[in-house]
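The chain below stands alone and is given as structure tokens, in the form predicted alone.
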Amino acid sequence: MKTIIANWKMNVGVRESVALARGTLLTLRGRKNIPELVICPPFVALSEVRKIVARSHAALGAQNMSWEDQGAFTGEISPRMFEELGVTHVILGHSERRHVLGETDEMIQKKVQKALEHNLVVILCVGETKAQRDAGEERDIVKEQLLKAFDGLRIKNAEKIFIAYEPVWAIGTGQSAEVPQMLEMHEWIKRVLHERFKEIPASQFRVLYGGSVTPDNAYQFLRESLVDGVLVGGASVKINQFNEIVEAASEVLEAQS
């Protein structure tokens, strides 16, 4: 199975999200082999988008989450609120939150722990900056992010976890990772997680690629067995481009069936 996660970020309001959700579901229509689809609209649109995706093949995801269930935390959204909205997935540790909004590994670990406690599927983002890659530190950086995110946590299986490898230097730049670079990192992520959770085979950990995913490069990523799917940002709010990415995933699934 291949998974496509649409991260709409802060690009659309409620009415636009409803229209985009309808268009996104249309990309699945008539296809024999369809990927797993997760739609992550802004918080304000979760309730309305839920009505659109209900009883469809798509799941509803959130773009962030508090590590607290409730309390005096102005502006935060808790996993308990997600339960009422039918949210099943949550993106945590996105590079924009790490590098623009100052989230630390410790904060992300608390969010991962709380999400798993509430039976949410975690989409954990990891990745290095250009300076770190130029210095040859990309493996060490990603390993540290992974180990800190799961510090102190016990996991019996990997079904509630996606790891999204998003090199920071590729996000929103139009410059995606080369396939060999991406494959090397995906293999490394699976190895690190298997060493951390020895009872879980490396093959069970699902690793996605994100970072300037477009119709032009989606197929070359998705056709690789080490790539379990893609996390799509800018192209996910451009329905024609997103349709082509879904088509690429369907072609891969058909070829593999």
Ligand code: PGA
Given for the second form:
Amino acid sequence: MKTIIANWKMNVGVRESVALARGTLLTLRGRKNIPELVICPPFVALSEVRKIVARSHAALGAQNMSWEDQGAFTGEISPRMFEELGVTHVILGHSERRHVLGETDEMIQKKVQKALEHNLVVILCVGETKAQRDAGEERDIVKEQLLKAFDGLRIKNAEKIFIAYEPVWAIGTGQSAEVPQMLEMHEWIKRVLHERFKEIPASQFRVLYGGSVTPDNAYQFLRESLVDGVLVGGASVKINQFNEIVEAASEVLEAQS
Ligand code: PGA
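Could I see the form predicted together with this ligand next, after the form predicted alone?
Shown next: the complete complex, the earlier chain at its head.
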């Protein structure tokens, strides 16, 4: 299977989200082999988008969440609220939250733990900055992010986990990773997780690529067997582009079927 996560970020309001959700579902129509689709609108649009995706093949995801269930945490959104909203997936540790909003590995660990407690599917983002890659530190950085995110946690299988490898320098820049660079990191991520959770085979961990995925490069990523899907930001709010990315995933699935 291939999974496509649409991360709309803070780019659309409620009305636009409704239209975009309808358009996004249309991209699946008439296809024989459809990828798994997860739509992540802004919080304020979750309940309206839920009505649209409810009877579809798409799942609903949130872009972040609190590590607390409830209480005096002004401005935060808890996983308990997701239950009412039909949210099944949550993006955690996105680079914009780490680097712009100051989220630490410790905060991300608490969120991962809480999300798994609530039976949510975690989409954990990891990735190095340009300076870290230039210094040859990308493997160490990503390993540290993974080990810290899962610190103290026990999992029996990898069903509820996606890792999105998203090099910070590739996000929203138009400069995606090269396929060999990406493959090396995907393999590394699977290896690190297998070493950490010994009883789970490396191949069971699903790893996505994210960072300037476009219609022009989606196929080259998706056709790789080490790539379980893509996390799409900018191109997910441009329906024509998103349609072509879904098309690329369908082609790959068709070729594999
Ligand atoms: P982008 O964003 O596709 O616009 O680079 C990806 C992401 O932030 O997850």
